[in-house]
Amino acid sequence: MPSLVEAVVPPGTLGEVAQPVIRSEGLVLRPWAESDIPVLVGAYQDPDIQRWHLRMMTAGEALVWVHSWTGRWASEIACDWAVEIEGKVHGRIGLRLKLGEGFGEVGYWVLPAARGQGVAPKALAALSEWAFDEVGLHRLELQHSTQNVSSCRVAEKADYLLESTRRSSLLHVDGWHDMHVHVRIAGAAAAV
(Lines of atoms letter the chains of each structure in order from A and count residues from 1; the text may use other names and numbers.)
(Lines give C-alpha, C1' and ligand atoms only; values in the text may rest on other atoms or scores of the structure.)
Protein backbone atom coordinates (compact mmCIF):
# COMPACT_ATOMS: atom_id res chain seq x y z
CA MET A 1 0.00 0.00 0.00
CA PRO A 2 1.58 3.34 -1.00
CA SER A 3 2.35 5.84 1.71
CA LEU A 4 0.95 9.35 1.52
CA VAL A 5 4.13 10.64 3.15
CA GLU A 6 7.52 10.59 1.45
CA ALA A 7 10.30 8.70 3.26
CA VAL A 8 12.32 11.03 5.47
CA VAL A 9 15.49 9.11 4.57
CA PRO A 10 15.18 7.20 1.27
CA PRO A 11 15.96 3.48 1.14
CA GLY A 12 19.55 2.80 0.07
CA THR A 13 20.95 5.84 1.86
CA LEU A 14 23.08 3.71 4.22
CA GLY A 15 23.10 0.20 2.82
CA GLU A 16 24.87 1.14 -0.39
CA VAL A 17 27.89 2.65 1.38
CA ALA A 18 30.31 1.33 3.99
CA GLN A 19 29.55 1.96 7.65
CA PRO A 20 31.53 5.09 8.53
CA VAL A 21 34.13 5.72 11.17
CA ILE A 22 33.02 8.73 13.21
CA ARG A 23 35.65 10.90 14.92
CA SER A 24 34.86 13.51 17.56
CA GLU A 25 36.52 14.98 20.65
CA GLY A 26 39.23 12.30 20.89
CA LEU A 27 36.74 9.47 20.34
CA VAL A 28 36.60 7.12 17.39
CA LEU A 29 33.36 5.27 16.69
CA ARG A 30 34.26 2.36 14.43
CA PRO A 31 32.62 -0.85 13.26
CA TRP A 32 33.22 -3.90 15.44
CA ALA A 33 35.96 -6.37 14.46
CA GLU A 34 36.75 -9.96 15.38
CA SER A 35 39.69 -8.65 17.43
CA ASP A 36 37.10 -7.04 19.76
CA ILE A 37 35.63 -10.39 20.86
CA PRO A 38 37.54 -10.52 24.18
CA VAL A 39 36.36 -6.99 25.00
CA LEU A 40 32.75 -7.90 24.25
CA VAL A 41 32.87 -11.08 26.33
CA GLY A 42 34.44 -9.14 29.21
CA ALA A 43 31.92 -6.31 28.91
CA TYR A 44 28.96 -8.65 29.17
CA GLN A 45 30.48 -10.16 32.32
CA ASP A 46 30.16 -6.75 34.03
CA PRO A 47 27.25 -6.75 36.51
CA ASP A 48 26.10 -3.24 35.52
CA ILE A 49 26.07 -4.02 31.79
CA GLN A 50 24.20 -7.24 32.51
CA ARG A 51 21.76 -5.42 34.79
CA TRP A 52 20.80 -2.71 32.30
CA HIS A 53 21.27 -4.57 29.00
CA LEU A 54 19.90 -7.92 30.14
CA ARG A 55 22.54 -9.91 28.25
CA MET A 56 25.54 -12.18 28.63
CA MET A 57 27.83 -13.18 25.78
CA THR A 58 30.19 -16.09 25.07
CA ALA A 59 33.07 -15.86 22.59
CA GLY A 60 31.01 -17.77 20.00
CA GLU A 61 28.05 -15.45 20.48
CA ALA A 62 30.35 -12.43 20.24
CA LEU A 63 31.69 -13.68 16.91
CA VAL A 64 28.17 -14.06 15.52
CA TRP A 65 27.23 -10.66 16.98
CA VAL A 66 30.22 -8.91 15.35
CA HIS A 67 29.44 -10.44 11.94
CA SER A 68 25.71 -9.68 12.22
CA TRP A 69 26.30 -5.93 12.00
CA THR A 70 27.32 -6.07 8.35
CA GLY A 71 23.89 -7.44 7.43
CA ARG A 72 22.03 -5.09 9.73
CA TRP A 73 23.84 -2.12 8.18
CA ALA A 74 23.16 -3.37 4.64
CA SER A 75 19.48 -3.88 5.56
CA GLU A 76 19.39 -0.39 7.09
CA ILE A 77 17.75 -1.62 10.29
CA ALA A 78 20.57 -1.06 12.80
CA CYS A 79 24.19 -0.07 13.21
CA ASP A 80 26.66 -0.39 16.04
CA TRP A 81 30.12 0.95 16.82
CA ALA A 82 32.97 0.28 19.21
CA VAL A 83 33.81 3.49 21.08
CA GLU A 84 37.58 3.80 21.01
CA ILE A 85 40.03 6.19 22.64
CA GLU A 86 43.72 6.03 21.70
CA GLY A 87 43.26 2.61 20.08
CA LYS A 88 41.47 1.01 23.04
CA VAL A 89 37.76 0.12 23.21
CA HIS A 90 35.98 1.96 26.03
CA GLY A 91 32.35 1.18 25.14
CA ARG A 92 29.71 0.68 22.49
CA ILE A 93 26.98 2.76 20.92
CA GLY A 94 24.39 1.82 18.36
CA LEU A 95 21.15 2.71 16.64
CA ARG A 96 18.02 0.83 15.71
CA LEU A 97 16.71 2.55 12.60
CA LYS A 98 13.44 3.37 10.89
CA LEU A 99 14.87 5.48 8.08
CA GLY A 100 11.58 6.10 6.30
CA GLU A 101 10.22 7.60 9.52
CA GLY A 102 13.43 9.55 10.20
CA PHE A 103 13.78 7.75 13.53
CA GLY A 104 16.56 6.07 15.50
CA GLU A 105 16.73 4.53 18.95
CA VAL A 106 20.11 4.75 20.68
CA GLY A 107 21.71 2.20 23.00
CA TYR A 108 25.13 2.37 24.69
CA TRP A 109 27.35 1.10 27.45
CA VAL A 110 30.78 1.98 28.81
CA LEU A 111 33.36 -0.40 30.27
CA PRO A 112 33.89 -0.07 34.05
CA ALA A 113 37.40 1.41 33.75
CA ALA A 114 36.13 4.22 31.49
CA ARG A 115 33.07 5.27 33.49
CA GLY A 116 32.91 8.79 34.85
CA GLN A 117 35.20 10.16 32.12
CA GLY A 118 32.53 11.57 29.81
CA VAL A 119 32.86 8.77 27.25
CA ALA A 120 29.12 8.02 26.92
CA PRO A 121 27.87 11.62 26.54
CA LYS A 122 30.61 12.42 24.01
CA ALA A 123 29.87 9.26 22.02
CA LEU A 124 26.14 10.01 22.16
CA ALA A 125 26.70 13.57 20.96
CA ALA A 126 28.97 12.39 18.11
CA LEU A 127 26.52 9.73 16.97
CA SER A 128 23.62 12.16 17.19
CA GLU A 129 25.37 14.76 15.04
CA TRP A 130 26.19 12.11 12.43
CA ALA A 131 22.60 10.78 12.45
CA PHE A 132 21.12 14.25 12.01
CA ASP A 133 23.70 15.88 9.73
CA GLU A 134 24.89 12.98 7.56
CA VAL A 135 21.92 10.61 7.52
CA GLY A 136 19.08 13.10 7.83
CA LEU A 137 17.20 11.55 10.74
CA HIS A 138 14.62 13.76 12.44
CA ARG A 139 14.17 12.15 15.87
CA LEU A 140 16.47 10.15 18.13
CA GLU A 141 15.39 8.62 21.38
CA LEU A 142 16.83 6.48 24.11
CA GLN A 143 15.24 4.57 26.93
CA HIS A 144 16.66 3.52 30.27
CA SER A 145 15.36 2.24 33.55
CA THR A 146 14.36 5.02 35.91
CA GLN A 147 16.73 3.30 38.35
CA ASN A 148 19.69 3.86 36.01
CA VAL A 149 20.64 7.34 37.19
CA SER A 150 23.94 7.33 35.26
CA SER A 151 22.18 6.80 31.95
CA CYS A 152 19.81 9.64 32.76
CA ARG A 153 22.83 11.96 33.24
CA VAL A 154 24.33 10.81 29.94
CA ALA A 155 21.10 11.68 28.12
CA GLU A 156 20.88 15.10 29.77
CA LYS A 157 24.52 15.96 28.98
CA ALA A 158 23.89 15.21 25.29
CA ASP A 159 20.73 17.39 25.24
CA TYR A 160 18.25 14.53 25.16
CA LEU A 161 15.17 15.88 26.90
CA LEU A 162 13.12 13.69 29.19
CA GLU A 163 9.88 13.21 27.27
CA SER A 164 8.02 10.60 29.28
CA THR A 165 8.09 7.71 31.70
CA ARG A 166 6.80 4.39 30.44
CA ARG A 167 5.36 2.62 33.45
CA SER A 168 6.26 -1.03 34.06
CA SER A 169 7.67 -1.16 30.54
CA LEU A 170 10.63 -3.58 30.56
CA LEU A 171 11.18 -6.80 32.46
CA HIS A 172 14.57 -6.92 34.18
CA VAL A 173 15.99 -9.76 36.27
CA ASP A 174 14.63 -8.09 39.42
CA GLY A 175 11.18 -7.37 37.98
CA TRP A 176 9.38 -4.79 35.85
CA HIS A 177 11.04 -1.37 35.51
CA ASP A 178 9.61 2.00 34.61
CA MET A 179 11.56 3.45 31.69
CA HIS A 180 12.51 7.05 30.98
CA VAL A 181 12.24 8.08 27.33
CA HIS A 182 14.67 10.85 26.35
CA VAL A 183 14.42 12.53 22.94
CA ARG A 184 16.50 14.76 20.76
CA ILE A 185 15.12 16.34 17.61
CA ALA A 186 17.20 17.48 14.63
CA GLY A 187 18.40 21.03 15.11
CA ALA A 188 18.97 20.81 18.88
CA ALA A 189 22.56 21.70 19.76
CA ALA A 190 24.62 19.29 21.88
CA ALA A 191 26.35 20.86 24.87
CA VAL A 192 28.87 18.22 25.92
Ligand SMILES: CC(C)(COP(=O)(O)OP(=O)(O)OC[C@H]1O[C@@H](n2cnc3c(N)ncnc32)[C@H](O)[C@@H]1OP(=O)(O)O)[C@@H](O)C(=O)NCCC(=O)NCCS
Given for the second form:
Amino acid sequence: MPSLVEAVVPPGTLGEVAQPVIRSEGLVLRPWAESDIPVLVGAYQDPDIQRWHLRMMTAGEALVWVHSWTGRWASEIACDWAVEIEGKVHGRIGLRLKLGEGFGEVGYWVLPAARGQGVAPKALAALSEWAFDEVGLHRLELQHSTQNVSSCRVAEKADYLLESTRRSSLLHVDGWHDMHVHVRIAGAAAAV
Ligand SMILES: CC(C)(COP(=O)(O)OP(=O)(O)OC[C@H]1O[C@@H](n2cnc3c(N)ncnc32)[C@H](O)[C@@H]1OP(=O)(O)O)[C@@H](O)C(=O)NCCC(=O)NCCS
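Please move on to the form predicted together with the named molecule, as the form predicted on its own is already shown.
Now the complete complex, all chains and molecules, led by this one.
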Protein backbone atom coordinates (compact mmCIF):
# COMPACT_ATOMS: atom_id res chain seq x y z
CA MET A 1 0.00 0.00 0.00
CA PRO A 2 1.44 3.40 -0.89
CA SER A 3 2.31 5.66 2.03
CA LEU A 4 0.63 9.06 2.21
CA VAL A 5 3.89 10.52 3.58
CA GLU A 6 7.10 10.66 1.54
CA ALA A 7 10.29 9.15 2.92
CA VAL A 8 12.07 11.87 4.91
CA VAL A 9 15.40 10.63 3.52
CA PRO A 10 15.00 8.68 0.25
CA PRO A 11 16.46 5.17 0.00
CA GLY A 12 19.92 5.16 -1.55
CA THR A 13 20.94 8.47 0.06
CA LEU A 14 23.67 6.72 2.06
CA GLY A 15 24.04 3.28 0.52
CA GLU A 16 24.90 4.60 -2.93
CA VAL A 17 27.82 6.71 -1.69
CA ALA A 18 30.90 5.86 0.38
CA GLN A 19 30.79 6.26 4.16
CA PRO A 20 32.31 9.70 4.75
CA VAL A 21 35.15 10.79 7.00
CA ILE A 22 33.84 13.54 9.32
CA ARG A 23 36.28 16.13 10.70
CA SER A 24 35.53 18.58 13.50
CA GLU A 25 37.49 20.33 16.26
CA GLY A 26 40.58 18.11 15.91
CA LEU A 27 38.48 14.92 15.83
CA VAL A 28 38.39 12.61 12.82
CA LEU A 29 35.48 10.18 12.54
CA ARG A 30 36.45 7.47 10.05
CA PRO A 31 35.20 3.99 9.11
CA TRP A 32 36.56 1.05 11.08
CA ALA A 33 39.46 -0.98 9.66
CA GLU A 34 40.96 -4.42 10.39
CA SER A 35 43.94 -2.66 11.97
CA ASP A 36 41.57 -1.50 14.77
CA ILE A 37 40.97 -5.03 16.06
CA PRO A 38 43.45 -4.81 19.00
CA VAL A 39 41.90 -1.50 20.10
CA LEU A 40 38.41 -3.00 19.93
CA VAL A 41 39.37 -6.10 21.91
CA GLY A 42 41.00 -3.87 24.55
CA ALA A 43 37.99 -1.53 24.67
CA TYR A 44 35.55 -4.36 25.36
CA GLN A 45 37.71 -5.54 28.27
CA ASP A 46 36.98 -2.25 30.05
CA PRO A 47 34.43 -2.85 32.85
CA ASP A 48 32.47 0.33 32.07
CA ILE A 49 32.15 -0.48 28.36
CA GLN A 50 31.09 -4.01 29.28
CA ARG A 51 28.64 -2.66 31.84
CA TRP A 52 26.88 -0.18 29.58
CA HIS A 53 27.21 -1.93 26.20
CA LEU A 54 26.36 -5.36 27.59
CA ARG A 55 28.97 -7.30 25.66
CA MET A 56 32.60 -8.46 25.30
CA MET A 57 34.56 -8.95 22.06
CA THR A 58 37.20 -11.47 20.99
CA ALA A 59 39.58 -10.76 18.08
CA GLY A 60 37.49 -13.02 15.83
CA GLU A 61 34.30 -11.21 16.81
CA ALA A 62 36.01 -7.85 16.26
CA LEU A 63 36.96 -8.88 12.71
CA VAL A 64 33.34 -9.81 11.96
CA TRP A 65 32.15 -6.58 13.62
CA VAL A 66 34.52 -4.39 11.55
CA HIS A 67 33.41 -6.01 8.27
CA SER A 68 29.72 -5.91 9.25
CA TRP A 69 29.64 -2.13 8.87
CA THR A 70 30.08 -2.31 5.08
CA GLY A 71 26.81 -4.24 4.77
CA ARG A 72 24.99 -2.18 7.38
CA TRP A 73 26.00 1.06 5.59
CA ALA A 74 24.96 -0.37 2.20
CA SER A 75 21.57 -1.45 3.58
CA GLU A 76 21.22 1.87 5.43
CA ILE A 77 20.30 0.33 8.78
CA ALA A 78 23.31 1.51 10.81
CA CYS A 79 26.72 3.14 10.55
CA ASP A 80 29.70 3.45 12.87
CA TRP A 81 32.96 5.39 13.08
CA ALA A 82 36.24 5.20 14.95
CA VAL A 83 36.88 8.53 16.69
CA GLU A 84 40.52 9.54 16.20
CA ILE A 85 42.67 12.35 17.50
CA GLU A 86 46.08 12.77 15.85
CA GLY A 87 45.81 9.34 14.22
CA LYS A 88 45.00 7.47 17.45
CA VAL A 89 41.64 5.85 18.20
CA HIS A 90 39.99 7.44 21.25
CA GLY A 91 36.48 6.01 20.94
CA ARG A 92 33.55 5.04 18.77
CA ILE A 93 30.28 6.60 17.72
CA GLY A 94 27.50 5.27 15.55
CA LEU A 95 23.87 5.47 14.52
CA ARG A 96 21.02 3.03 14.09
CA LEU A 97 18.92 4.38 11.25
CA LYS A 98 15.36 4.58 10.01
CA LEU A 99 15.96 6.87 7.04
CA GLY A 100 12.38 6.89 5.80
CA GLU A 101 11.25 8.22 9.19
CA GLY A 102 14.18 10.66 9.40
CA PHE A 103 15.27 8.96 12.62
CA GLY A 104 18.61 7.90 14.09
CA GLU A 105 19.67 6.50 17.48
CA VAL A 106 23.17 7.29 18.70
CA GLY A 107 25.60 5.03 20.56
CA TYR A 108 29.17 5.77 21.72
CA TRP A 109 32.02 4.92 24.03
CA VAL A 110 35.41 6.45 24.80
CA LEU A 111 38.52 4.50 25.83
CA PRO A 112 39.30 4.81 29.57
CA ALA A 113 42.51 6.82 29.07
CA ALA A 114 40.72 9.41 26.91
CA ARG A 115 37.74 10.11 29.20
CA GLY A 116 37.05 13.48 30.78
CA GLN A 117 38.38 15.51 27.82
CA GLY A 118 35.11 16.11 26.00
CA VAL A 119 35.77 13.55 23.27
CA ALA A 120 32.26 12.04 23.34
CA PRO A 121 30.31 15.33 23.29
CA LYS A 122 32.48 16.71 20.49
CA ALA A 123 32.09 13.52 18.45
CA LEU A 124 28.35 13.57 19.13
CA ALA A 125 28.08 17.20 18.01
CA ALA A 126 30.03 16.45 14.80
CA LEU A 127 27.95 13.37 13.99
CA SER A 128 24.73 15.26 14.69
CA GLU A 129 25.68 18.10 12.32
CA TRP A 130 26.42 15.56 9.59
CA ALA A 131 23.20 13.63 10.21
CA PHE A 132 21.02 16.75 10.11
CA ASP A 133 22.81 18.86 7.50
CA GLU A 134 24.22 16.28 5.08
CA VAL A 135 21.82 13.34 5.44
CA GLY A 136 18.61 15.22 6.26
CA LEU A 137 17.55 13.30 9.38
CA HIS A 138 14.91 15.00 11.53
CA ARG A 139 15.18 13.41 15.00
CA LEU A 140 18.22 11.95 16.76
CA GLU A 141 17.72 9.97 19.96
CA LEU A 142 20.14 8.85 22.66
CA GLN A 143 19.29 6.42 25.44
CA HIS A 144 21.33 5.69 28.56
CA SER A 145 20.73 4.01 31.89
CA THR A 146 19.70 6.56 34.53
CA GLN A 147 22.67 5.19 36.53
CA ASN A 148 25.12 6.27 33.80
CA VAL A 149 25.68 9.86 34.94
CA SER A 150 28.66 10.39 32.59
CA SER A 151 26.56 9.59 29.53
CA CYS A 152 23.83 11.93 30.76
CA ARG A 153 26.44 14.72 30.82
CA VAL A 154 27.49 13.88 27.25
CA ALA A 155 23.87 14.24 26.12
CA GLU A 156 23.45 17.55 27.92
CA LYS A 157 26.70 18.99 26.51
CA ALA A 158 25.64 18.14 22.93
CA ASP A 159 22.17 19.68 23.38
CA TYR A 160 20.26 16.42 23.50
CA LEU A 161 17.30 17.42 25.69
CA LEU A 162 15.95 14.96 28.23
CA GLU A 163 12.55 13.93 26.90
CA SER A 164 11.44 11.00 29.06
CA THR A 165 12.41 8.11 31.31
CA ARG A 166 11.58 4.63 30.06
CA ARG A 167 10.90 2.64 33.22
CA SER A 168 12.57 -0.77 33.63
CA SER A 169 13.37 -0.65 29.93
CA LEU A 170 16.68 -2.48 29.36
CA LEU A 171 18.02 -5.61 31.06
CA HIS A 172 21.60 -5.13 32.30
CA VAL A 173 23.87 -7.69 34.00
CA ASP A 174 22.61 -6.49 37.41
CA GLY A 175 18.95 -6.29 36.44
CA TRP A 176 16.47 -3.96 34.75
CA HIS A 177 17.45 -0.30 34.39
CA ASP A 178 15.34 2.79 33.80
CA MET A 179 16.57 4.55 30.65
CA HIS A 180 16.72 8.28 29.93
CA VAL A 181 15.69 9.26 26.41
CA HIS A 182 17.47 12.40 25.19
CA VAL A 183 16.53 13.94 21.85
CA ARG A 184 17.84 16.52 19.44
CA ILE A 185 15.62 17.76 16.62
CA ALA A 186 16.91 19.21 13.34
CA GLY A 187 17.39 22.95 13.64
CA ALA A 188 18.44 22.99 17.32
CA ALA A 189 21.89 24.55 17.65
CA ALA A 190 24.79 22.71 19.31
CA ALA A 191 26.70 24.53 22.07
CA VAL A 192 29.80 22.33 22.53
C1 LIG B 1 30.22 8.16 28.95
C2 LIG B 1 31.49 8.44 28.14
C3 LIG B 1 31.19 8.13 26.68
C4 LIG B 1 31.85 9.93 28.29
O5 LIG B 1 32.86 10.26 27.35
P6 LIG B 1 33.90 11.45 27.62
O7 LIG B 1 34.58 11.73 26.34
O8 LIG B 1 34.72 11.12 28.81
O9 LIG B 1 32.89 12.65 28.00
P10 LIG B 1 33.26 13.99 28.82
O11 LIG B 1 34.71 14.26 28.77
O12 LIG B 1 32.32 15.02 28.35
O13 LIG B 1 32.88 13.61 30.32
C14 LIG B 1 31.52 13.33 30.64
C15 LIG B 1 31.42 13.08 32.15
O16 LIG B 1 32.17 11.91 32.47
C17 LIG B 1 32.68 12.06 33.83
N18 LIG B 1 34.14 11.93 33.78
C19 LIG B 1 35.08 12.89 33.75
N20 LIG B 1 36.32 12.34 33.72
C21 LIG B 1 36.14 11.01 33.74
C22 LIG B 1 37.03 9.90 33.72
N23 LIG B 1 38.36 10.07 33.66
N24 LIG B 1 36.50 8.64 33.72
C25 LIG B 1 35.18 8.45 33.73
N26 LIG B 1 34.29 9.48 33.75
C27 LIG B 1 34.76 10.73 33.75
C28 LIG B 1 32.25 13.40 34.31
O29 LIG B 1 31.02 13.22 35.01
C30 LIG B 1 31.98 14.16 33.02
O31 LIG B 1 31.05 15.19 33.17
P32 LIG B 1 31.59 16.71 33.51
O33 LIG B 1 32.42 17.12 32.32
O34 LIG B 1 30.35 17.48 33.68
O35 LIG B 1 32.45 16.58 34.74
C36 LIG B 1 32.67 7.58 28.65
O37 LIG B 1 32.83 7.79 30.03
C38 LIG B 1 32.49 6.08 28.38
O39 LIG B 1 32.80 5.61 27.30
N40 LIG B 1 31.97 5.36 29.39
C41 LIG B 1 31.79 3.89 29.28
C42 LIG B 1 30.79 3.49 28.17
C43 LIG B 1 29.53 4.32 28.19
O44 LIG B 1 29.06 4.75 29.23
N45 LIG B 1 28.95 4.52 26.98
C46 LIG B 1 27.72 5.24 26.82
C47 LIG B 1 26.56 4.31 26.96
S48 LIG B 1 25.01 5.20 26.82
